[in-house]
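Encoded as structure tokens, the following chain is the form predicted alone, with no partner shown.
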Amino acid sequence: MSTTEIERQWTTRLRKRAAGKLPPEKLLPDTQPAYVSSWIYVFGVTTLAALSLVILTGFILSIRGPQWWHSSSIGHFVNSMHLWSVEIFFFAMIVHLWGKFFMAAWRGGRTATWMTGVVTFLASVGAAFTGYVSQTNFDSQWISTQAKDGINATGAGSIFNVLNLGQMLMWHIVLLPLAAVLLTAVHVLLVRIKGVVPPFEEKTGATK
């Protein structure tokens, strides 16, 4: 096969396009600005690190299975941690969210890593809810119940079925899941390729 012809090849454009948009000393920078040394920069990275304990904790469970869960002192507490977690995880990033949002972080041709942001909030707090009516208990069946007029009502009922325990529990082991993770994903690479947004430009009036 020619120079050429290798050039040509999907897979060798592919990998140019990735590498010229985001090389490795951009994936994973050795410094960051100084603007960056913020706490409010604590609360994406903190966000991050919930994410991953809530997904190797939901891993656990998932194996073990709900009686695990109810009747074992350790099910308790790796429950108790994906509970915990979970709570870190939206305070966490609430916080970041709108810390962002006063920073007005969609600058600088950012509006992709603001909205990838803000669907990957929504995408968690939808599997916060599955995860509220999966827990096969009395509480779970109270959320549930409750959950279904309003759901029913929007029509979106009959292909999201809250007392159906099943299928939420797909949703909330499977699909939401995947959807945050990968979310968050591109996200943290939008970051990388763009940049940390800089602080507003400080605006000097005329001097008399």
Second form
Amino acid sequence: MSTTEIERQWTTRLRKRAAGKLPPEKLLPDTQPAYVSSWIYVFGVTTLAALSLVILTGFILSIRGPQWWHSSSIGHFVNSMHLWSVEIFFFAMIVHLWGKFFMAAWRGGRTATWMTGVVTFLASVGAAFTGYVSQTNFDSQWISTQAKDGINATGAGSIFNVLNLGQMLMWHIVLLPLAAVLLTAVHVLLVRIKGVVPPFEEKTGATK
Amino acid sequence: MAFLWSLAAFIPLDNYGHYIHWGVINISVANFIVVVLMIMTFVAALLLPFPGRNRRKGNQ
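What would the structure be for the form predicted in complex with its partner chain, given that what you showed me was the form predicted alone?
Starting with the chain above, the whole complex follows.
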């Protein structure tokens, strides 16, 4: 195979493009700018840590199933870990969202970073909702019967039936987590490519 | 273990939820507390000094 042919391969072109956009020292940097030394910058990574715990406890719940998480003490514990890691996930994500909103974090060509965050948030809300209706207890029955009228009023009820436990469980453990994790990965890669948004510059020479 | 059960009894979970009504706003006390905690965390994150901040500035 000639050098020209190798250069034209899609694998070669993709690798060169990826390495150009995101060299290793940018993907896993040694240092961060001085302005990142603030508590407001820790909530993104807190959200990531909570998401990891959500996925890990979700895996364990999937392996053992509803009988286990309803009836055994360890099942109750893992179920509670799943719930509370979701609580921390949303708590940290909202504070992260407020921080980035007031920083106008879409500045400097970071529109895609902002938008992937927005869509990840929406996917996470869907994942949380389908989780509530997949608990297989009276709470999930109550929530699904309350939600069905609202969902049906939008017209989405024809393809998204909240009373269909099998469908809701599939959305909760396959589609929405996949979307949330993939979007989060893209979001983090975009942050690495564009860098953390700097604070607003101080206005110089302003009169009081 | 018995100690943990007695600790759990401090927060009665078998009662009806409490709600706050304010005009069109209707929110459970539990959700309201979470919102207040988020606002407090946000303000604290802006105001509290970050460990090692001065050292990093000095190195620049």
